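Next up: just one chain, as structure tokens, the form predicted alone.
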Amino acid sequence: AMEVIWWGRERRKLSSRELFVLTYGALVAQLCKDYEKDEDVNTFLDRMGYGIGVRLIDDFLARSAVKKCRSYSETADMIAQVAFKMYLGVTPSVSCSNTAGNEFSLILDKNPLVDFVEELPAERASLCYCNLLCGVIRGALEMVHLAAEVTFLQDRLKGDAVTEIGITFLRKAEDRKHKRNK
């Protein structure tokens, strides 16, 4: 779906992604006034992500006909190869974290929610911009039975090189289920 808006003086259409990264941006800003701590606005953002993703993934799973994974690593890879290059148009490299298997990298080169911003404010240095994208994949997964900490390990507005989200896989939510029942 294309929408057609005015950029200065000329006509452009704008992609789905294109529309979806001016409106992150001006949420992002709306958030940042509403709420002093960027504590607060990470916190705000993961949850959004989460309730995204929850819902996304129905979608993710009806649009790719993917099978279940076997193991921590085909999900990470499913995550990076196809989950970001269909909704966000990228494909992050994928690396293990540590000898047991369950932490993962996912090494964004470009990062398409930053599209139109060029630094955080001075002021604003410990706000996790894209920090619905923790959420997103937290949610999705959970949704899985994948329990999973999400968090952002590099952050290229932060003037790190690349952007880096660490994905640690927790026991599978249903054994924590089977664990509370007893």
Given for the second form:
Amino acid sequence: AMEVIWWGRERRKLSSRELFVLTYGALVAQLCKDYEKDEDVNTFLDRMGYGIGVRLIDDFLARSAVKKCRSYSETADMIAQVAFKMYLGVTPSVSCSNTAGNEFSLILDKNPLVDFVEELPAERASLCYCNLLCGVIRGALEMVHLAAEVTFLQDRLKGDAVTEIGITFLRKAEDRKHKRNK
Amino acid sequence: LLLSVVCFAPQNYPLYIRSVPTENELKFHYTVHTSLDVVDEKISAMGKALVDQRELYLGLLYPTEDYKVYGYVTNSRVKFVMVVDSSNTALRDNEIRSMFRKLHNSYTDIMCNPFYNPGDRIHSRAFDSMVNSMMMQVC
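Let me have the form predicted in complex with its partner chain next, following on from the form predicted alone.
Then the entire complex follows, led off by the chain already shown.
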């Protein structure tokens, strides 16, 4: 099993940021050598991200000291404006994509993870290079009792116009106070 | 007039060749190939201390009647060779150096691409457009 160390704390220094981006790239490249199918690499990245997310959430909550989110919309905003900013230094824009209010899309204008990747190699056309991020978000949300599906809806590396992450919250958040017996 | 840009691996095979399209492209390839001997000569003459920017830039390798050939070697022994039209006397040493620096920087970006294996031929749009802009600028 591969263990990935999250370089979040050293993010502030520029040279560590490059090391982080290069490390992530080496990770993806190695996974591509280990697994023939793109879907397998994507799955593995997601799984690793999940392992990071369930641990990262405590770090995030401790460092950001945010109040509990009362709605899916607040949660999505929190992910985009606080978490992404804290760990990747970018702020994706958030929009709600359905009337039920549980599907959101995060549009990434800049993505430091793909700084050095010009385009996907031809034989890796369905690789979700940043799939680790989806796992991280999913794992982190699960630790605060929010089940969600997180996938890449669009990817600049695949030729789409923007990079878009879709978050679909699956169950209602357990934010109701336990009703007292009257 | 920048006629040709070639990038060689440490083992002296070309990673990237780009020439202004003419009927006689092979002539450029030949010129550049023979200039490798001069590069190797200069490298061995310099010894082990290749730290300074000045020493990375090898300068004019040799002039022919039509062309001037300039060379540049990195610490990792990757070599860049440029062929310039002899009639273009306006190109100063500084400009040549800055062109090599740009090449070197673009090469570094390619090395950082996790899907690029050192030793592969260079197929990069960013690199191509940088070389394009250099060739157009000098014309």
